[in-house]
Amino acid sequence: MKIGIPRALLYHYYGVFWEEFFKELGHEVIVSPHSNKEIVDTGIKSAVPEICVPIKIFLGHLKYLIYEKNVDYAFVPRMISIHKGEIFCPKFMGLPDLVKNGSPEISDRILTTYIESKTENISNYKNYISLSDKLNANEEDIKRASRKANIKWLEFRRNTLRGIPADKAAEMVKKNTVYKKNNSNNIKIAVVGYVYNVYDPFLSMDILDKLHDLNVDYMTFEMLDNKTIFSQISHLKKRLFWTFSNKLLGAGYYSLKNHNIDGLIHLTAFGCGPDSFLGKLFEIESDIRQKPFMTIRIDEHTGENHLQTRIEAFVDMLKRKKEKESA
């Protein structure tokens, strides 16, 4: 059986697990290609105008897998929670319903399950037992596939915690490649954004590569361990409702306090509700810490030249600031 996995949303964090899980059960796994204009345009036509661009992109990838690759099923998980007292954005929780109601003609080709965990490790086989019938697998098969997939995902996380970008970390696991990050540059910037914004090359316009070309080191939230991240927001009387938003908030606070990080870029998609909270909190903290901060808001219409100019200007400002302080 051919199982399609859209290269969008949390594929950039859990894709290593899901690919290995379905392969271990004996199925052919087809992952959609990197986002391009055709996929994005398809997603825009499939979604209501008000919805955020990452969801539009997901729908484009989903349609590509079903109509272009003719997969038997496309995997659309219902992400509920990976931390006690916190949830995912409602669009993640209702994603299978959004797909089925928006495109009823493909509803019978959607493979979905509830994913809920006390930690970010989603390998508990009970999350996937509901897929048994459609995957022609029994409980022992699901347990075995979950264990094998978890080994790969834990390796992926160890790579990211070594400072390796998530896309390269996944490649190292799947293709047994080697990646060495250059940490000898003079300027270091924290790029705080959801993985599906930062690591989608069409949406982010390869922002990390652009920083690398400017001889800038960078840090993203998945390069920090959870203990460090959540310690940064322990003083809050009330944390945000959404776990990944709290991860970004903790990473942002850590970056603004860290003297080895010269500036912070908040990469956010237009129409993201949780990010409207984050942006203001970063702005307040950057004023307190006197640390340069810039918001880059992206959508399907963002121009690459505009992004390049803003990044170059931000980096140039950081270099001048550092030279002035050194003098």
Given for the second form:
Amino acid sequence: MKIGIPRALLYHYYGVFWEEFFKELGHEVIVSPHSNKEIVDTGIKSAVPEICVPIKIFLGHLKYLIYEKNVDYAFVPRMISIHKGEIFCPKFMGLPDLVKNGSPEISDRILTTYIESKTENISNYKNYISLSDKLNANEEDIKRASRKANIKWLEFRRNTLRGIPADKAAEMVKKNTVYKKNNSNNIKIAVVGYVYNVYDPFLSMDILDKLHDLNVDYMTFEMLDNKTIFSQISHLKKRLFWTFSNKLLGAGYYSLKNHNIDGLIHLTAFGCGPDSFLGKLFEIESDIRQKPFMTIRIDEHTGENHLQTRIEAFVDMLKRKKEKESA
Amino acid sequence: MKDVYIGVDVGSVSINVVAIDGSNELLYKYYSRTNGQPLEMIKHGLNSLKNEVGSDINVLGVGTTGSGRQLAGVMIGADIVKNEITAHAVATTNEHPDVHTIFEIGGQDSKIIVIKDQMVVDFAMNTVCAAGTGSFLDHQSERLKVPIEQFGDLALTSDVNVRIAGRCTVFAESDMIAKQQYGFSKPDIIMGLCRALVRNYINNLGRGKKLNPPYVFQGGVAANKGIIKAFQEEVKSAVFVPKHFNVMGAIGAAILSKEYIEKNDVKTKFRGFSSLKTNFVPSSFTCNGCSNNCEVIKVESNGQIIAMWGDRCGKWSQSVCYVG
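Since the one above is the form predicted on its own, can you give the form predicted in complex with the partner chain too?
Below is the entire complex, every chain and molecule, led by the chain shown above.
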């Protein structure tokens, strides 16, 4: 069977696992290309106007796979939890319903399952056992595929923890490529944002590459281990409800405290509920820590010039500050 | 021979050209509306600079800034092409070394820049909405049939506080019409608009920022005394307006070009005044190489392509190897 995986939302974090899982079961896996205007436009047309742009983009990828690539099934997981006591944003928990109700004509082409885990390792075969009929697999097959996929995913995570950004880290696992990180600049910025915003070139307008071109090193949340991240927010009376938001919060706090990081950029999609908390918390903390902080808000019609100007101005500010301090 | 550094600010509404000497003193300034033809206005500005300052000038460096900085940079041969935040901050700290907060309101852009020890430590720019900018006032001046130049003086004669919603131009307009129908005078309504603009600006850009005096207000809108008054009411403190408030970006670009030339000990890339006779033809096309359909901007001179940008992948921008 041909199984499509939209290159959107948590594909950018769990794609390595899911691709390997379906391949191991003997299926052909097709991943949609990077977001482009056509995919984004399809997504916008398929969604209610108020919803956030990453969800719109997901729908665009989904339709691309079904109509352009003629996949038998497209994978739309129902993400419930990857941390005890925490959940996902309702749009992730209701994603299959959102698709089925918004586009009933494709509802029989959706492959979905509940993903619920105590940790971010989602390799427990029980998460996928409900797929066995549609995938023509028995329990043993599902167990084996989950195990194999997990090996790849752990490799991906080891890469990110070595300071390699998620997209390159995944490529290394899939294509056996080598990526040399070149950390040689004297300015380092933490770019904190969900993987589906940061690694979608259309949404983020390649913010990481832009920083690289300006001779700036960057850090993203997946480069920090969970222990470090969560220790940053252990003093909070109450954690946020959403795991990835907590990760961003911990990574943001870490970068504001760490002397090797010169500034923090929060990349957020217009209208993101969880991020409205994050943004305020960063604002308060950056004030306490006296470290530059900037929010970059993206949506479907963000002008590239504007983004470039902001990034340039932010980097300039840090560079000039550093030059003055060392003078 | 007079040594000068030139700064050019190509904004959405105005074009500014300045010349400064080696000690950052302003020798010449040119402020003009773009009138829809930025390239012509840049040439015009540079030509009048040459005529005013004298033909015995020696251009040591050129800097460009503003939303059209790239095109201008290619056209003139700029040594440095800088974003507006940095340019404005540099110019202001040069004149007011103790400044802490800069309010800058231009035609379609507005910014707040927070300065500490003459360094930018924080800033905010308006996003897609132009409600708190000069275009907002331009638009209302048309509707009220009061020339924008008279707005400020008229506003100062107001003695009634009319509250106009400033969140969005569309709502402000309907609110303004309602207030006109209630019978408020034009000065009161204009002052109300000024307060609405300032309120909107501070709420949007100043959110979460500690704004401390001394305050400096610049950009084209700083010509409007009503807005200055509204700012002073809002921050409950004096607000300074630099002498050359409407060309601060250009001054900053000139100072930055000087810093750059001095630091790197290089010669300027300035094409010279004679090159202004050269025709620069900008055009754009849609690249169909992939489904991103980027709008690519191309600048030609004498049939030769001298610059291209706007493509996401670099296919076009990197294809140009013209050395000026």
